[in-house]
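Just one chain is shown here, as structure tokens, and it is the form predicted on its own.
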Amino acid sequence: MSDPLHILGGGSLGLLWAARCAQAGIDCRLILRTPQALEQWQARDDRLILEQQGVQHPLQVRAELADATSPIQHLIVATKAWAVAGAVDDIAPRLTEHSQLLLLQNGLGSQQSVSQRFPALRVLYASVTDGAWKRSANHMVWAGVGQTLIGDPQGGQAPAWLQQLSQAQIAWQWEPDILAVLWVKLAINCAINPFTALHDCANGAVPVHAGAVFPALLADLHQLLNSQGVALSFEQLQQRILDVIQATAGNSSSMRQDLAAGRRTEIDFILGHACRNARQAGLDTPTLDALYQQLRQHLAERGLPLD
């Protein structure tokens, strides 16, 4: 019998992947981050509803807390990026030698402090676009089916047990460059995210809130992402984000998400993991860091904390 997959973090993502697993049969436990979370969870019978194109199905799902006692070997983290420091140190008792990490957050930094914290511990980085969102705290939206790419920073093959996503119909494919992967994926949310929650807006509108800026910003993008060792014209990061722009069209941003509901955004981990990187390798990114402190303030405005 396989070991059960342990999915941390009841957000959408977090549930969206328990949801797949459950349906395909695939043994997996969430675990929830408070003894209360737990307490409703239980007393909803386990059940979580997965909701696709307006057809709900109602799905079986075990949760438990991090201070369980049985060991994990096959940790999927799906919390939000400034989550997962103390998420991963709260588990941290129950990995083993040959536990194996996968993480699935929005931006860059917080991965590579897991790598850190876990060095003996292979820990995989993983990019997903899926739109997902919560209806209550059981009750999760599939948006947008979207693709999984995962890779491990210091090489090799994929693993085993990543089969289980296919089971899961998860479309994940194997990305042997997969810091490149995400330092594309942050330069399109630093292109996008920001005005969504600065002018309450979809992604579509975005061109059009940012004006004569959003040249200047994609500019600044191209320079970081070549100083990063990312191979991308300026013409195909324009023709990239302007792409995800009109896919994504009526999507609503995380960010968006998180302002409009008052939540901590991952702001630290994208713009300003962005703005950090620029300046250790002595670029001037006017417009990016302008961008970011605008942002700053928004937040600060409405009491949101900063980082």
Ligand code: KPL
The other form holds:
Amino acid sequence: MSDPLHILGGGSLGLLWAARCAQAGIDCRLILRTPQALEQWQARDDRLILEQQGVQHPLQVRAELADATSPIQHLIVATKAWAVAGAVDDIAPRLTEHSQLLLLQNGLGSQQSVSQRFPALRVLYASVTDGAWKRSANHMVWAGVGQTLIGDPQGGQAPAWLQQLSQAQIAWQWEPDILAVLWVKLAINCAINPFTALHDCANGAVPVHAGAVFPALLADLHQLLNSQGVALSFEQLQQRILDVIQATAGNSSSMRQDLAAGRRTEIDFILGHACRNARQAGLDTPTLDALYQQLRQHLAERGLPLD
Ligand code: KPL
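Alright, leaving the form predicted on its own aside, put up the form predicted together with the ligand.
Let us now look at the entire complex, which starts with that chain.
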């Protein structure tokens, strides 16, 4: 029998991955943050509801806390980017020299900090484009089926345990250059998420709200991607962004959802990371910088953290 898959984080993405594993009969454990959350989970008989296209699928997933004692071989980290450092610190005593981690975060920066924290472990990064949100603590709505690209920033082949993801019907592919994929995703998030947050609009309304700023922003993002070794023409980048806007036109971006719920956003791992790297590369990115400042001000006015 293979080791259980541990999924760290009871947010929408953690629940989505846990639900699909449970549906496929894969032994998986959800790691929750607080004793209260665990108590409530167990009081509902470990029940998790996966809702897709209005149909509810009741499933059972066992949950535990980070300080349970069993060692962890395969850990999928599904927390928000800003929660990763604390969450992996809590789980560190349960990792062994053979443990492997798979990081599902948005943006960039949190992944590199985990790689630095565990230099001897294999740490894989993923880009996930599924859309999901939580109706309640144990009820998750899978709003948009996406694609998952997984890779190892240090190179190498896909480890065998990832085959369990195929068994769980998770549409994933091994990606030899995962950092380039994550940089392009970060650029897409920089082009969409701030406008949806500033104007409280769906993704489809971004070009109208952004107006003349949009092409200037894409030019800054294009420069930034080039400086990171991502070979994409301006036209290709523009098309990728417009395609995502079209495909997710009716969706609320993750940043807009966070803002509406009064939650901390991932601004620092998206725009913050972009602006810091632009400075380090000696680039001039005035439109990106101004958008970052405007968003910081918007969050500050609502009492939300800027990091
Ligand atoms: O990844 C996204 C997000 O909301 O963070 C996009 C691509 C904008 C889709 O909503």
